[in-house]
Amino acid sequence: MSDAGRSPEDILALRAQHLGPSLSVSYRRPLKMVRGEMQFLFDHTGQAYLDCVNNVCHVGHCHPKVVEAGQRQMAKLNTNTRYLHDSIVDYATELTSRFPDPLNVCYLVCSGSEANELALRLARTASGGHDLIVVDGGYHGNTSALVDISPYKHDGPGGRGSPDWVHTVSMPDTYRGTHRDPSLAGPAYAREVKDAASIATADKPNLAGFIHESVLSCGGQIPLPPGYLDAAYKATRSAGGVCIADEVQVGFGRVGEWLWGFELQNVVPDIVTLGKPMGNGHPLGAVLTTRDIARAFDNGMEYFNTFGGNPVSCAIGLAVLDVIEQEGLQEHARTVGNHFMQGLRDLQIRHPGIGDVRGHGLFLGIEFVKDPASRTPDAKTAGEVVEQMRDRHILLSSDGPYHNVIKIKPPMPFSVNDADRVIAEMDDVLKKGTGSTHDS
């Protein structure tokens, strides 16, 4: 078999034979990728694609410093955390130093789903409660408990709705939601959190906590309005619950102005969960919390994770932190993101089908509508733009409750020239309409 391997058609046939049918693929004509380099992926023909959506490879696909760190440690030692090794304490020291006090204790796991699952256990043990307040459209992972607290899943196709211990509040969406004045929307939406906390504690103190993404991702790339988390956290803590910030998609400098998305709101959560970009594609996640919550969790039941915190994962995690700092990727996300945002807003002026452009840094959303006045969602155009951009060798994806938001969250080396290329190609697609494509 050549380096190109099987044909896309053969792989699709074998997937249909051996893999679960709920496992989806991207694009009408799926792509077979064989190599990655920084912000580019290469298919089996050698064609390069500008990657605007794979935020997992945070510092760039196959970044050489991350690859070398993993290879070096893998050739030396990989074992579990019951043996002493330097890399776990080196990594824990570096990771916790990047968080505000009192978030100075970490648990290392293998994924964002594992991190959020552990966060639920920590919250329930520390608070003594069971109920969770969640944000509509939220997604927190693929385990049964996390599907229960993810309206994106349990209210979507195949879902069974939320259990009675889950209390859902509205997305604080200033474009499409009930409260649209950004100066007033934060506290107004947060009143729903206060009301949900009252319901959870009506008969007895039973609130474990409030979990939220620091910028809503599957909900449609929605930034939280000013003051939202401050008011929501006060309501949660007054009811005896803890505040959990899910940073799995937006952490590690992606929002540009800050290293962590919750810092945009000038708050400090009780628990923070990390995943996706943490290992640049290597399975690595973490939970950060306070000393008091960690002590409460130390109730006699050991927490052990076979692979969490192993030497290879820690070496890779350290390399990712080093690259972010050495290459100035947080500031890069801010400057490139601001340039990209301005270019997209100029595009919005020329194309009224773009109803809204929003986000922070390199975490942006473009919402398509049929009519700017009514703001009727236009999933068809969003989907066609994604397909035609794929044919122009630019990878995008759509999301949101109405599937009408194109999400942009590229590897962090994504440049100003890359942003200009995306804007120019999207402008051309929208000018020509959705019937015109460039074949790959």
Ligand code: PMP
Second form
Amino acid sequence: MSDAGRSPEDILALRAQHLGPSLSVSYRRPLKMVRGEMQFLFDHTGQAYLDCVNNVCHVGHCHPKVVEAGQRQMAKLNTNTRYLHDSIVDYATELTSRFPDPLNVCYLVCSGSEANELALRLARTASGGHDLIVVDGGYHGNTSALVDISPYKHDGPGGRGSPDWVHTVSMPDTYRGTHRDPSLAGPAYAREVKDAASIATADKPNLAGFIHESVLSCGGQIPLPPGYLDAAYKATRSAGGVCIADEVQVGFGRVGEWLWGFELQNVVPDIVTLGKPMGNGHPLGAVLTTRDIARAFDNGMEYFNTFGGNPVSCAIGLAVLDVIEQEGLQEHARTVGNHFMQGLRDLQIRHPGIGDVRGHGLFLGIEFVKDPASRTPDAKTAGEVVEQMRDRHILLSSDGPYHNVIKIKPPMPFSVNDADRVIAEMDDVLKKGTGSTHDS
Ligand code: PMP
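Can I get the form predicted together with the named molecule as well, since the one above is the form predicted alone?
And the full complex, kicking off with our chain again.
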């Protein structure tokens, strides 16, 4: 083996031999990454790639302040929450101070899935109900219960559809959905939440709550239309349910204007779940809720999480919050995101295959269509752009129900120059042609 380690081919062969086969690998020519630095990843040959997809390494791959905080605490002590330690209360104080009242209580966990699992339990205990209203195309995690509430999974390959306690409402999509006038779409789509709430309560009050991503992610980078959550929350609460905002993708300043995505809609959820960016790659997640819901959950059964809230995780979480503030990353996401969005809109004028450009801050989507009038999804071009950009050392991915939306959610240090580079390269790829024919 050379200094660079095993060859990509050897790694693929060993994965096939020893790892469960339901894992996927990005790109036709898979990449072997060996190092990360801020918004860049480096492959085994030393080539740099601009990372436009990884919203986990939020403040930058291997940010030195986060690395140092983790290393220092790891060398000193790592244990569980049954001993008193400063770091967990320091972190809980800092984290809860960043949420509006009455979201004053937090639980620390190790992933977005654990956060949503706990949110489900909290919602059921507090409401006394069982049923959930979910948004189509949504993904909330990898456990059995979360696959049940994730149409992205249970309606996808290998899925078995939704169980009868799950009520699915349409994505509030103003580009492709039923309601396209942004000024009316919010309340119009929220009527589906009201209808679902009345089904869930028709025989007996059985609604636990409504869960949504604050900007739809796997569903195709779809911002919620104005007034959607306000009306959906009212409908949920009047049927006895609680409102859960899944901020696993978009939290911690990514949307630019606000620290949390739900704030774009001027609502306060009853439960908020956090994950991915929270530990900058270290497994850290959280559930924020109200004191009343936390009290209802305190029914004698302990909630213990072996790794959740350990001193190393808390030191890392604190460092992430510090860096976001010290480096002004939320405002940075707003200004760079606006610049990027404008550049992509100019690109859309030159390339009619770009049907829509949307998002907030550094959470953007580019939807490819065969022609702007029919809006027929063009997964082939989206996929080909992703592959050709990879060959130009720019990392992107595609998603959405038709796999025709390119997702952009880079580490937050991503700059105006990086945005200009992505636009120039994508312009060139589209000018030269992706080899997609539009007859399939
Ligand atoms: N919620 C959302 C919106 C997500 O995107 C994800 C992960 N992609 C999860 C929850 C689950 O998080 P994890 O993979 O950390 O369990």
